[in-house]
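Only one chain is shown below, in structure tokens, and it's the form predicted alone.
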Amino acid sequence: MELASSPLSTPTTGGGIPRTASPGSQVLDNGTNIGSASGRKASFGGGALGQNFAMERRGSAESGPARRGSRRGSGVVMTPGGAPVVYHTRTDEDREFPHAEKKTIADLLRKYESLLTLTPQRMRMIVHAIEETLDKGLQKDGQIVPMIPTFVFGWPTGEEVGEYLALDLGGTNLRVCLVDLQGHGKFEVTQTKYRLTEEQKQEDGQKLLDFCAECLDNFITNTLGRTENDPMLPLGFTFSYPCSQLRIDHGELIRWTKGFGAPNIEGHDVAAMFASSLKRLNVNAELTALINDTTGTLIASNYVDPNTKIAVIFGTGCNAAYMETAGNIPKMSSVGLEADQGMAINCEWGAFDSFDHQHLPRTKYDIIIDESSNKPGEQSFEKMIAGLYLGEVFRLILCELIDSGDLFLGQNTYKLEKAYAFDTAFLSLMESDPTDELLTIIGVFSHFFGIETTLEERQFFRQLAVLIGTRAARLSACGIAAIVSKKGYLEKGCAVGADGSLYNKYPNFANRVHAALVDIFGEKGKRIVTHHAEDGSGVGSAIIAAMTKARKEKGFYVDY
């Protein structure tokens, strides 16, 4: 990711990694920030430059009285380059490197809480704003939110049974299950993971969709060991990427998200694709239904708790679904289903105040990690909430104090200047630590950035991280407070189904939910109330194929 047309963006050097500085600086060749003539506070890290800074040290200690404490100098050093440099120093004898001040690190944290706090009143204005945006999207296609049915009419019975194939190409794994239906909401399941390279998320959608159908295949053949002689199953296939349906087992290709970018699919139907696929590679089983994993996870949720009503995924990229009725949907009035017929919705809510921004309080480093994107000005409301981008927010604002010289004087930082480079699990991690000296903390800098950190430093990341996971939670309450308030699920209450890592894995996600949703609306806020969601993109797969061979075995718009 280039940062070229970023404020916190830099010449590149070497080695393709952009270089944090300020204009007029000096970088070394091994990473270390040397400050410029400007003014700018210095840096040392080693070599001949190191070397010469510490005799000036030794030389200020001997020539001056015997004392504790800091003191300040400056002096002019020669790069590598022939540039004179103006260095400013503050040393203190029982420290090995400089490091940011208290009083400096509560005014940053000030600074950033001020950034990346929504308050109730902000949360109900965006609420308003995504109803607004879900109701165009119902009115007619083509719309930033598209709002797209799935063809799943209804919820289940409870009493689906049989064994179906259900295939997941998720955002980092692709997943392959045998789900056994017991019916009375219970299941047993089968699976594989295979792991998705980066290139292949990259290379031609055919190609990528070969690969879908080979690993399938190797799971019928090698884990289930069925043979060519034994009946066809019927297929599931969980795409969890904006499509466009006409019906149950066709699906156009709106955009990718989470990353992908594979070329030849976008605008084509996926579902027609994957069965050329399966054909030509003699695969065993028969595509029944093309799904959304949020949809998946809807109908699998309500299968095993009816009173689940609301399906969001907060992973690598998040989404929401729920069950509208057919009245309210007149963009498809040409199909003709009664009023009160119950249909699936597929919000894909992430592209919410995407181009325009008008309603989200996106920072600059939001807006560097789009403009950085391979999706400029998509995907505005996932980009502040998936767990794909969380990670690099905090690398960002990392970016900003080093450049300002407020963290990590004299240690060599390239690592970090690195796109991406600081994984949301790292978050994850500093929230939890449970530690005094917040070891863990110490570890993750130490292990994977070789930097040194004071407890001062420490704290503040750990109080950064949960600025930016708490703005996550509550930009997400936002989402499912405008379904609730637009089906008006608040008097009595529901469930809502979560899943995804965000959701499952970080610190206290749940709990900040739960808390904005009161901020939202109330007391009346908690009885609304989320779970670990079932598995939606196996189970509830399954589930949506099943319903679906029952539905047209019964003669009920077989055409869809």
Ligand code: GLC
Second form
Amino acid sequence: MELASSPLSTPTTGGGIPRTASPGSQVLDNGTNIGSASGRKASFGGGALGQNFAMERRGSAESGPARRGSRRGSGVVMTPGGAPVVYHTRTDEDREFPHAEKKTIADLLRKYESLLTLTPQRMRMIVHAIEETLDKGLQKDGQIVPMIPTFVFGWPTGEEVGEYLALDLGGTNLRVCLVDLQGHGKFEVTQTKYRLTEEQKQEDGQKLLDFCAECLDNFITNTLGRTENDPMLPLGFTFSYPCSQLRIDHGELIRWTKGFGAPNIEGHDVAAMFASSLKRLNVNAELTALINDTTGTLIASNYVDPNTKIAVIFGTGCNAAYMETAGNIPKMSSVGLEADQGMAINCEWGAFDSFDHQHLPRTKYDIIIDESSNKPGEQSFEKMIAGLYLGEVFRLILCELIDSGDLFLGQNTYKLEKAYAFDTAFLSLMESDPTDELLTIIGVFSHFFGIETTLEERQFFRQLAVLIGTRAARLSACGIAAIVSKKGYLEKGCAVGADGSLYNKYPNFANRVHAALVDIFGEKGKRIVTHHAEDGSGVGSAIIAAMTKARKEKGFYVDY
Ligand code: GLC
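Can you now output the form predicted in complex with the ligand? The one shown was the form predicted alone.
Every component of the complex follows; first up is the chain already shown.
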């Protein structure tokens, strides 16, 4: 079968997967993976709309030389046929490139510090508002933060065993794994990753799922060497978008997040659509469970460390899951579960403060990101935290300073003016630059954007990255604190399994979350400790498939 995209062929070097779960567990890799989160391309997300914004902005800057003090190096004119033509100029060919002055930089830093800093008091207010919102989501269906019951009933025993397929459609790649659960918290993983193109994220929903089924088939046949005569393997499908579930193998996509926009799938049962792709393409696998990455992470982390009570993904998107008891989920009361029956909840907290925008201190950059996205008004919390957006906040601030004439006078800045051109991975790089001269930052600006920088500017950029990264970490801590407070975990403390490119690769992200928890709760905040989670969408999904199988065998199968 020919695949629309070929498997990625760089050996895994990081990205958190695959990895060793616990002493004695082993991960096998067939060598066709990448581990880098930087595969996400700049134009992701806001896409065409984002670019429109950049064009308009250029247009307005250009509506004058009239714009006094503007020392832009580039602009756009429209041809009579309506096509935009970008031009680049230098204001003074003979002068050295003028750069921002020290005093200006100090003033700017103060300004952005006050815009992007969250005080402990402000954080406590946000925690309170999130907690209320989580409660509302458990009360009634159809709330903005949907608090989705996942039909994952309680914690794993750690003794789940067997071979399971796991398919993971996240924000950037498609991953296919065979997970061999060996009990005692041990497992082996064999996996392949496929890169998703921007087109695939926007093309017809069934076509996207057909592609997933083709990749799975390719993996089963070519990597595992299995044939039609081999027994059908159970499959856990990690589909990391908000889906309301009526049972474990059902999930109606509420809305796309993370820049996806494939039509004809929102409002539909993704599990049924995927099962039809498997059938049509004759794939030797049986869909057993549809799960969210946070739920998988919760279960996988608890499998190896039972002290883990909450899981959070800080990646392209941001979301959390935790274990609730049925008695605390009024909207499910008609199902008649025992009050103390555990039920994992996929919070979808990325939607907190959507539409109303009453609680989060959004800056004008957050508003631009929101309004130029393919889902204006939605995922407000996520848009201030997640990896998909942080680089764009930085870029928008730089564009503002180019417009005001404070930065890059006379240089050609058009590359930087493209929406989403500044990847969040660049912020990580800038923050971790070990050299006095900040050579990595020189490299980022000259290599990717053709822009020269002074040491003072680079120091400023690094500080700006710290401010943006710290704000994201502190907001994330507010979400964690809301669950901790709701569940009363502060006294005993608990572990929080965390995964995703931001958590794994952004320097100091975890330390900043921990410091914020102390700001919120005082010294007791030290009892809440995040740690690098187990592979939720692979191993977690397999454990959930195993738990589901065991439940069904006992005749415990619940429909909403
Ligand atoms: C987005 C998705 C959510 C997912 C998160 C992390 O918020 O809506 O389902 O868990 O990203 O991948």
